[in-house]
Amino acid sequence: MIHLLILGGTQEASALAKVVADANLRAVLSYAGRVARPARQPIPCRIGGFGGVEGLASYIQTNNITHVVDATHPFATQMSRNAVLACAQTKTPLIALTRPQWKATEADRWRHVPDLEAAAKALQGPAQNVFLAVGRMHLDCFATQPQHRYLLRLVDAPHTPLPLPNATPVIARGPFDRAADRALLQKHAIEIVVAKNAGGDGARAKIDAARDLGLPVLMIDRPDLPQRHQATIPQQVLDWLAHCGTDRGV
């Protein structure tokens, strides 16, 4: 019998949880615990880390997990790498449910950088109004550029001082609206947008809004991850489950 572990925290994970529940499959959705109020789900949930590769492998074996779906954020590199290693160690089938990357159009003004550190370095220079859309966990990387006025969009209100001396947090949860994001950028006189190439529709509005306003985007490219099976919609995961078997190593 299938017992699915979904590594989540994304809209894709929530969509898969609904599909899995509708299909009456046994499954558990795991959150990393970085969001204070995770969305309600139609399947059992757990919150918190596993304790690295060995901890995840132990959880898989102890709970008789038959299949794992990595539906984490495309930039959750450590969790994705741990999943590959733990599933190889336990001979558990693994698939990634991931959203396609955004692609620039002729009207976009993107400057590509390989990582967060390169993005911070690229902001050297006179003070600007910056929409920094990289998530709460990565704000420290930009403390080296304190001259800017930063607009931050966070899921939860910060409970500790922000590492940026001139930052305005906006507390909101996606998906976001293109017209609303365009108004937000105009209200704060934003001059440049810094974003990770997360892909998908939920966070795309800021990219479309920047294009509408002719603003440059400092686009952080996706990290390289180990090779694994991939799906882009929940139905492809169900198809994979139907054909890859339920015994470890199949």
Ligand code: NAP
Second form
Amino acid sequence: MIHLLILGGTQEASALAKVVADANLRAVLSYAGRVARPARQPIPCRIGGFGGVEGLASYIQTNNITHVVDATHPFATQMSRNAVLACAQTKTPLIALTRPQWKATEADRWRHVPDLEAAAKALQGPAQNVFLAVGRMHLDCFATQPQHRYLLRLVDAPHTPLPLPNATPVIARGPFDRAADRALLQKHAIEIVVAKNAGGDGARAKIDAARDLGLPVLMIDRPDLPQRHQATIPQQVLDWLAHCGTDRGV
Ligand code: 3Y8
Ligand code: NAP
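Hand over the structure of the form predicted together with this ligand; the form predicted on its own is what we had up.
Now the full complex is given, and it begins with the chain already shown.
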């Protein structure tokens, strides 16, 4: 009897939750609890950390989880590492549901940086209008470049003072729209866009809008993730479920 744990927080996880609900498979979707009101799902949800590898391993055993799908964001490296270790420890089959990274076209003006710190460093220089759409969690990285006028896109209104002296938050949750992002960039006379190479469709509007407006993008490359079985569409996950028993014989 399958009991699937989906590590969520992305469009892919939501799409899988719908496919799994339609297939009447028993599943639970897990959120870290990063935002006030995560999207509603057609399957039961749990919210909050598990308590590291041990916490996840014990959750798997206590809840008779038979399979785990890591459908977290490509930058959620800690969760992905913990999933590999906890599934090895409990002999639970694991697959990642991820999305290919974006690739620059001829018309793109990308400058690749390896991580958030390098993105902040690359912003050294005279004050500019910067669109910073990397979420709330990493704004401190940019406190080393206080000279800029930042437009911040956040899922929830900040409840603590922002670490940037000249910042305008815009509260919105994706998926975003190319024309609306073009208008946003123009309204704020944005000169450069900072983005994670998230892949997928939910976050790409600003990249397309930057290209339309001939704006440079500081593209933060993906961190390394551990080796694991990977799928890019929900059907591949269903096929995997159909063909892989559980070593624990449940
Ligand atoms: C809590 C749960 C769905 C999921 C939708 C996707 C698409 C819209 C676009 C911009 C970029 C960013 C950010 C983004 C997008 C989807 C997806 C995606 C980027 C929610 C959600 C949770 C989060 C967490 C949040 C992070 C932040 C990242 C904002 C739900 C809405 C920047 C990533 O303020 C904060 O603390 C936000 C933190 C983690 C990234 C970060 O670390 O900087 N996502 N986003 C998840 C949890 O609690 O486990 O309500 O759905 C989900 C979505 N956000 O069901 O359709 O799949 O990527 N999310 C990035 O890609 O750069 C916004 O503004 O242009
Ligand atoms: P992270 O740094 O990899 O994870 C840090 C800790 O948060 C994990 O060790 C775990 O805590 C907890 N956690 C993360 N994802 C979880 C989940 N789905 N369910 C339960 N606990 C979870 O993760 P993150 O970058 O903060 O991302 C947090 C969430 O936001 C993820 O669900 C991710 O999919 C979503 N998200 C992230 C980004 C991004 O750019 N990082 C973008 C879009 C969506 P314990 O160790 O206590 O278990």
